[in-house]
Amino acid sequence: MKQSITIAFICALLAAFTLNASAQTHALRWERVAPGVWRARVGRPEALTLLGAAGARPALEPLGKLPAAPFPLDREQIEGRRWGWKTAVRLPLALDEEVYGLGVDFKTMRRTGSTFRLHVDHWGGVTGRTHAPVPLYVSTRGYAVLFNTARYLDVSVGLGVRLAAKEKPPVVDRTTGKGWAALPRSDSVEALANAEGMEVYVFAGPTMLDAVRRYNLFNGGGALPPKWGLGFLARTPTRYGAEQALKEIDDFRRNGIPLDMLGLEPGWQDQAYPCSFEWDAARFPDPSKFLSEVERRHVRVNLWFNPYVSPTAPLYRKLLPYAGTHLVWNGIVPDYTLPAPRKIFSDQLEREVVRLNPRAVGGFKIDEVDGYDRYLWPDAATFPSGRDGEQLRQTYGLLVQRLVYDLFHKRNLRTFGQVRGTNAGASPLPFVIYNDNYAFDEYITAVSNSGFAGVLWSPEVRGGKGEDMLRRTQAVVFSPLALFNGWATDDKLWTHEEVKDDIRAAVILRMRLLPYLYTTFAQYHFEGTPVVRPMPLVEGFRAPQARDESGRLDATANPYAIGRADEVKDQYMLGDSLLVAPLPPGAKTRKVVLPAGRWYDFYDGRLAGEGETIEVTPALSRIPLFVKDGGLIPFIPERQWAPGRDEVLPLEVRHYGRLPGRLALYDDDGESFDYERGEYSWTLLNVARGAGGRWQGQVTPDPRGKRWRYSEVTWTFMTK
């Protein structure tokens, strides 16, 4: 009896040991896993990760062409713990450090001093819950950080100063003293998840760009779309057969919009939320026909559908085995962490529609993956693979949308598709995330914020009147994705008559831009440099001064207001060159802040500025565009839809500022996965000065003599 106690008691005093141990703070075992690129892992991290769940697998050759740096932080300062079902994770940070990232957010880019909770959510003005919460942060020092969990996180960016805190701020009296803070800053980044334990990447520099490049590249690098991708993108009412869908095509090419791709809404399906996967037989009798009249126009279909599956559908009873325990409007959702389902669903999409017409089905609109928490599943269901609703609300975006790019990839034809949700590890991905948030400047800060977490996001125009339409117009053809979505209008792009002129030249001009925009999306494939720069990782850029940060009293607002460093948010690079700066619906000016170096006006070639903040008033029909010094811009001709595999163009490069320029122009067949064997060129575009002072312009063929599409370069020097 007293050995059974005392074995009873022993046990006891382990369990508690154990116990008091995990809980207990220690240090992380760093790994270096490809060139500047460390992991470590706190405590039992996960079988299903962010970066599993998209796919991502390292591109090292181009990892290794960046420049070499060394771990970037203290690793005595950097500290894990575990107890129960939680894992936290602290980082140091520095009090003049800055923190960008942690997720697409519509309200600001600036995240040092504030808390989050990262949730797959439809944006609701909820800090952290938004359509891409990417647990990645990117510091002003240079690096990037990245908590590789499918779990909600909650993260602290400078806020709760510890007992242990080596400087903490300084004890101030409220009611006497100055520089009272309601949020006193401390020096750590912390990152609390309900797991077992978590994965935790850092990515050197040294710059912040690179940090940034660095991540895209390790997931594989980004998405490279098919050239007919970077056309223009319409989306029909929701209940359009085929003849209207046809005749929508006829209406956009007798009015001279460019137009690449036709996006259906659910009624192309019979049945939808939830879903059938297959066509309705009413508004589209013969599908083949229908696909066949599309190609014959130079366009691609783009398909809606959410992923849940209707009781009424064929595909129910295939599925079914494989569902979760919630429905989502009565359909199943099933467990795509699992090989089985994968295989059946996507064998539906490649049966029914792709094979259809595989080069007329461009792709699909993955909606509903996103929110909110009152229409998708409880973070209490559970999965057949034995996952539970809060790690399928994290990754589903993703686990479809890699389903959706391997049917595409097996046909070695090039996918650009729509997705309402998504995560970390999604930059090769060819989906652009969209939303329902029709507010201007939200929209445009989102496209900003969209650079730092390695994903592409676009605004939509939604039909308008006059002016509205136009400058929302604008500002889409200088997005990722160019979109006019007219599921819920009226409304057409030629529908005012005193814009539409003003609409289809914006239009064109995106077109005209394609071989700027597909070299920018290469060098997002190549060498992870988004397509979208927001101002913070621009070289030479500084915002303007801060305002005051110490707390304020406000006793008919806020009595803890706090101030808040100014952000430049509603601009953005796109591309090496060109300084976007969309004009809000009923503005008149607006002020450019522009990096250090000269910047000319996009139009003219005239001198706009040279590291200063200017106020810029443009015609309507223009959105205010700047191109650096040196800069090469090249044009195809106007045409209505993008060129074909096969197809050459004349080539005009613009050449703006004093300074000489360079550009390596990217070029492949535009629509398959050939240049995954090396079917690309860099042919190298060069203007200097000559013998007599007299600009010049020279084309380098690629040296290893692959093909471009361009028959003949003209050269237009636009500063004079």
Second form
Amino acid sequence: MKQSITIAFICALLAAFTLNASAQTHALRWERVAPGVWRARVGRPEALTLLGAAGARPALEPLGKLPAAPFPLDREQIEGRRWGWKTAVRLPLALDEEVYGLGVDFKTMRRTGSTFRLHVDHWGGVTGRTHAPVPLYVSTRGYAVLFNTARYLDVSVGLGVRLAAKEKPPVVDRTTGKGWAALPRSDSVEALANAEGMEVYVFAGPTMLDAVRRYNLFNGGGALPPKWGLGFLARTPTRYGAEQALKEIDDFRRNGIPLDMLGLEPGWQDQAYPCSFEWDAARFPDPSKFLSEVERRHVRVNLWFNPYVSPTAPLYRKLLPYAGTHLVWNGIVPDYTLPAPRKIFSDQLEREVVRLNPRAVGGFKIDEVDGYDRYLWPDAATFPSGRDGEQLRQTYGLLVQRLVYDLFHKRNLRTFGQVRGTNAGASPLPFVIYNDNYAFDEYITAVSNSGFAGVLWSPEVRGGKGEDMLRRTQAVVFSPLALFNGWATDDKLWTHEEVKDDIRAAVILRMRLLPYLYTTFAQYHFEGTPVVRPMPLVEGFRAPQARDESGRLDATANPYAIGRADEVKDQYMLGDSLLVAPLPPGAKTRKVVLPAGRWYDFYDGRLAGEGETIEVTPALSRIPLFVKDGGLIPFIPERQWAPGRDEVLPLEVRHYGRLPGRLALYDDDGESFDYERGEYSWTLLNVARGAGGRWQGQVTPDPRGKRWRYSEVTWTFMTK
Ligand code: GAL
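Okay, that's the form predicted on its own, but what's the structure of the form predicted together with beta-D-galactopyranose?
Time for the whole complex; same chain goes first.
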């Protein structure tokens, strides 16, 4: 008797356990957390999230200015599931819907019909592993979804048809059926994490671009770099000391190539990989003197580090109590989810570097916070906060960026730096991603994809043959950060006589466009509009149709061929008016897809085409650039470094096309955070036909009477 009671009890326990272990599916409860932004929780979300690590704080006022929009999905069709240590979320996906985003991929933009494991990593070709695996997707139906978890995330988009699906793709016989599909399209986006719960956010549109804007504003608005951050950055060879570094600046000046930032690579420290965060006494015997020489030359330095602390460094002892279980290049990995080690590290950067000359130290390059697996700590690592290797891997770049940003913010001085790994929530962090890749087309795809992910990406010029360097320079000049990374080469921008003048002209053009670029970044900050707008976000752009390859049998190439669309991922809009179509090294011609409306050649103002695909054969000196009808492009005169905070410059405004033009031009002191307290101006530039049908330009000062730093305005009407 007693025995049977015990058996019954054990059976009941087992049944309860099995029930617990089986999936619990439930509808989500959505809470409106900002205008057009909703949050739901599945299970018990962990305390460390991506937005939390980034320190994201919603910019509620501009969010409220976006058009009102209802919850964009059918709530009934969204469900969360919890079992064991897993959390899954399913959202509906319509048959005619395409999805973009899910991180900065190098190969493609379109996400529908693919699976991903979103995982911070160096580039290497595994889908979902990237420097910025931002778990945000943007739908052509005009909304976006964010999975706010610091765990690796498996996402499948339009794959994995459910038994319970109301409408299923047709069953077709593989042998005889024409419409047989290797990847039957599902009605869902599904995400899965190894966690007890996760937060999900939905951002309304109504357009795709509005949804991206809401995401960026929800993080606090996009980064606003200092004006000098929009100049040119050259990184010096890693072995360079103070004298060589100063000579590098002088060589730029001698060659007439603008320079605002000089990058010091590992060699500024007395120990790197792991790092000491102390100047090397032989290469930089007097850092303060060096920095004042840099300042005298109107340049800022940017200092490289990876965050792994060497046992030889004085900092080591202080950070040791906060170290994780594993080493990277034999250095400790501090747990920067905790405030105490954050303060210790921030104090070190302040004392050893920034304090010496805050006007000459522009920022840092945060290296090696991405991967590969073989370099960084394993997932099995644990950290003093109780967090593990996976969580730290997904957030390390964010944590260090926030730390550096706060350090400069405290001084009311802006910074602009580089980072190799980041994640969701990064929009306001003034860092540009880079990597060791050198594939031109992949760089351009990454620049495009960054617009869906709330991050900035820059290709690099690192040397090469003449034409190669020129084409790459032209591409970096029209990206968020114009950068020559000479850390491992003796090549300079002036090495190749035959292209030297064209390289100089490309960098000068960037400097002349500073008011346009600065306004583009201000739109990112104040309105959430991405600096780089991939083509699917551009009004009037029609993505090419998918090619139908179903039923095609080819045993040697791919017997499971699927319909794929030719994506337009090699051109993008930079700001409101400029369409950039970089020419890869070696190419003589390329196709450019012009969205609806008339488009004009940037250089001569002639009509280039209207809602059509054109073929261009640009001269070596020119990167193909097109301006939207009615576009206004403001220019400053040629110069070698960015204007100082009170410098006043003449402005030339160029108008293109047949439509009237309107541009709200942004300005502020270009260096401080006073814009957060309202110290900025938006000046309205208008071009319209006056009496006699002649074009006329008009300037309307900022309605709040705030100043801009331009003296006389001249107008050039480019289209005759
Ligand atoms: C690499 C980085 C390069 C350069 C180098 C210096 O990891 O991607 O840009 O900084 O380190 O050792």
